Amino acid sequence: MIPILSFSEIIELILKVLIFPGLAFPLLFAMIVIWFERKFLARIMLRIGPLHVGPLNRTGLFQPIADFLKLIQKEIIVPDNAYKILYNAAPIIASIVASMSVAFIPYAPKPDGGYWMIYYTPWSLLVILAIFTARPFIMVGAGWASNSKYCTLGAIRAALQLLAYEVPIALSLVSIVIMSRTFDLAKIVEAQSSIWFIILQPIGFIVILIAMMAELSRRPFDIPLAEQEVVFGWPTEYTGTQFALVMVSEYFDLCAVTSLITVLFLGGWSGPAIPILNDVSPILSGVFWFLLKMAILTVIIIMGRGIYPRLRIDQLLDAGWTLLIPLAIIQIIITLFTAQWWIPLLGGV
């Protein structure tokens, strides 16, 4: 049966699905971390960086807005010997698939039960996990779809890449899952009441981040689209509108990326109450402390731009196949054999 939702019910799912963590959310993270992004390399780098567009003197806080603005206005220019169904079809696939995850994670808990979140399930891990490895095939695809040779290097370094790093987040998430008893995202964070899985797996932590970061394409992982030798790799082909869908789409991803690992192992929404917001709504509490968690990570991604040269693709196959998932393995060895202690500790388990 289908359920009737009550007038406030469908207020709540409208304001989820439009504007936190819906539509609005995934787009005011990637204009500002686009920006911020931009002038926080600019000072690692001894740059100015945006100064012109928007208010306030020398901040150039519109300058994303602009930029889109320019894209949109752009001709959409296809190749005469692409595949023009799915090279059209890729980047609207890449920017939907990215922004899907974010419907599964819960960023807060109710007052009346239940979770500040799109749509609940308690396979909600599996469930993203299975989006993450939909994004290879974007890739791929839109690179052979472009029938240009950067285009394929890139698509194929993509995939070398991408099935180097998903096996050790997967086997991170095992330690994860031992931990929890539960694919549940919610639960999991209702594990850490008590202590974060960041303590109790430190290793874990810093290989789901590495891979993470190797997902996203992020330097010092960004070989499939270096510009020096392929150009702009599987998306060089892009113009326009396409071009911008295919940038918004890598944002969409990290800000997914922030919030898995904010629950995963910082605990999601735990914190000390905050009167002045609890006073207005007790979610908004956990919103902030949540959103606190994932601007820190969102940092410490983007400074890796900044202070690391990239990888020779030997050197980043490599430290994914006989690094990381040996730290991983022993990760889940750790965590068996040390249950007997942690799991008093654990809450909601």
Partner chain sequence: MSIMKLSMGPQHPITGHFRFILDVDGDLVLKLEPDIGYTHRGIEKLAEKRTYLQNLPLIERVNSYCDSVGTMLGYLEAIEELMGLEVPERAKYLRVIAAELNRIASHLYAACLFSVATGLETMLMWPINDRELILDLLEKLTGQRITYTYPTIGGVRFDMSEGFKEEALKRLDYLEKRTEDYYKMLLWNHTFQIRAKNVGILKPSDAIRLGIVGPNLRASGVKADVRKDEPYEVYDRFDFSIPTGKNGDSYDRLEVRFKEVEQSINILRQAIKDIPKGPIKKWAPPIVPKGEVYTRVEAARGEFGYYIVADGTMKPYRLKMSPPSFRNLIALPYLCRNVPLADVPVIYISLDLIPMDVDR
Contents of the next structure:
Amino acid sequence: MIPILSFSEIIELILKVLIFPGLAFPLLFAMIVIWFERKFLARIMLRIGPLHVGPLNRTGLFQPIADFLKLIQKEIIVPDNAYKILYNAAPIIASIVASMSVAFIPYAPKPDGGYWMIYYTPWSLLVILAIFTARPFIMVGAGWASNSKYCTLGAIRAALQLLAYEVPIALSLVSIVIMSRTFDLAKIVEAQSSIWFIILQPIGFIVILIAMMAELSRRPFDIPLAEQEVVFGWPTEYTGTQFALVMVSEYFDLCAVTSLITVLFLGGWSGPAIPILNDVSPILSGVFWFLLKMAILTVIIIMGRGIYPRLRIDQLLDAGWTLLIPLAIIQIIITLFTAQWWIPLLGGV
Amino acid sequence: MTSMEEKVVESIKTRFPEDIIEAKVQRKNRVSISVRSDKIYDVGLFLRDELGFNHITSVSGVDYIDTKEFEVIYNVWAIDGKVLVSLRTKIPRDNPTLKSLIKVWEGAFYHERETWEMFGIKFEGHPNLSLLLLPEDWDGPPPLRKDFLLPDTPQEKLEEKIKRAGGQ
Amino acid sequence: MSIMKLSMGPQHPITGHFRFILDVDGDLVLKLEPDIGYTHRGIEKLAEKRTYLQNLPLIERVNSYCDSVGTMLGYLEAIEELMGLEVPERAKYLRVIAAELNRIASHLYAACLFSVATGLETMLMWPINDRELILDLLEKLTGQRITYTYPTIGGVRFDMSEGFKEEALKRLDYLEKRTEDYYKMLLWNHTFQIRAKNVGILKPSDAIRLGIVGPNLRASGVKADVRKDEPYEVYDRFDFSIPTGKNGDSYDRLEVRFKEVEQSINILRQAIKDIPKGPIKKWAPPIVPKGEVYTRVEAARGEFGYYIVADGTMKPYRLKMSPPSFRNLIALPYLCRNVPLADVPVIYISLDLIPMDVDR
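Starting from the form predicted on its own above, please write out the structure of the form predicted in complex with the partner chain.
Next comes the full complex, this chain leading.
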């Protein structure tokens, strides 16, 4: 049965789907993060970075847009030997899957009850986990469909790395679920209203941050895309718009991952109300805190590229199986033994 | 007390009295030994094992087109003795074959391969004599031979012109 | 999994103008075969057509963008030995100064490439930035940044300009301080260490057997440096040591280069202090007397050998170069057997092979 929506509900839905946290937000996030990453890394490397494009002098603020416009004008080259359907579909599926998870993340509470999110389900954590698990299949599919040696090597690496790092992520989510006793992300945030899970579960936070960096193939874990070894990994053969989609989907993923960690460990929207924003709408105040936490996480994740060399695939897998998984299990055990004291202190449940 | 250079010349002369065409001290740290081409392997082995010439520095060919000979020169340095020996041999230009010395000095692998492609000198026992620096589709003569002529440079063209005009 | 033939290069982010033909099994490289010659310019043949003086800029092009003076010194040594020409004292010192500045620039460049091979782009930009200071200094000395053909037969072309000494000492002080940052950022970086240590171990006996030269040989623990063994120019007057490594792995090869930069700074300070007054160039006849000669110099990448046969004309009868990278090339297939694919760039860059130097 299709629920009958009132006019204001339709407006709200359109706002959610098209502006925030729907279509426009990940795109804007990608644009700002690409710009920030280039400028920030340039500063670390004693360079200047993008300079001329854009409104403000010497910032190059619109450089990502210029790059994107350049890319969509390029010819789309499909290799002769490629399996064409999968090859052409993979970038589109990748960007769709990457942007899908933001639909299930609560960004702020509404004053009249309910949450500012596109689709509410009490199983949102599991849904997001399932969406993340789909990513390696796209990469392997695209790498195989390209029928190129470097793509194949990159796809194998991606499969090894992503599948290995699903496990510590799932395990550190277990301790969150034990603590909050729900799969509902909104309830998890509400449980953190008095004390954030990063304080109660520091080991779990570190495990999930490292594992997510590996999931996102950020340096020092950018092994599937290692330029010096496999040229560009599984998307090597993509050109033009398809390449732009692959690039953008990476940043969509970054957006989803930082949102998820914010929800799980950093208390989501919780924070003191900002008077000016609160006057307009209490939602804005929550969103402000949410974005601030996301930004801090993004900077931490990006910083790896400035200071670390890349690991080797065997070292990475070693670290995953022998370090992160035991740590996550230790976190579960600690949580099991201490949960009885902490749960009464948590709010909302 | 004899110096290292003289010692090398002495011992090589006593060990191979028949096969050494010439052995002399060129200057400090330099010894030149000229051998018959069929004995170069034995002399090389002797130099490496008995006299400590262990570090190959270069293998070069020289095309003496007037006497119809190639000269192949192995320059080998002794890390402990601090002497460089130039082991040289002459081979006929119409049948340039020589026993490969990569069993003696393994580092000569690429040097010999280069000498083969630049001079056409066949090294018997070399596992991989294929084109190294030249393009894959090269089918001309070995380029460092003296009968492989480069086009004239502008200066040479000028000299030729002056000569033809009867000037200096 | 079956064996896959993988062609790495010549259009690949790390190989430069090389092509490696790899036999890959999964992520394991079973065999590497270098395919060189993409920058072969036939300098040995061209040199036979040109006079000794015309050959100077040609020979500089063997390895112009890193180590121009180190490349040319061997050639000049050979000609001067054939002529019996004694170069003025001041010119010898100026040659040493230029050669050591080149060595620093070259080693910094090697460090840049090394960090790129492991994926640390920050350490690409930092040494490149500081290499610029050295290039500026060389510009002040020679008038050009990269291809300056500074030393010439019988001396050098220009005297050092006003204020060069003070500027040089200032920049060397800065560079010495800056090296500490490199150690913190690269050599003491734990992630870098686990990438570079125990990768591509070259034992001293193998290094000698294969004829490896330069910092790569010294990193294996063999104390061999032409500057000490056969001092040319005025290297016997300076007090400096030869740094050697212990394990002969990629990490040691980089560390030896950094230590050599420190020694070069040391030599430069002494040379700038001791440089005598006098002429900088002696007239040399264009015709080189008949004879043949083999000279060795220690260029930045290792020992550079020149074998020249002169037939008493203005042009060399045969000019054979034995550049260090060509001699180090054999270590690459030797070390890249049964290594992970990710180690191939590390081993390749740690040997500091420059395609132009290999191909001539």
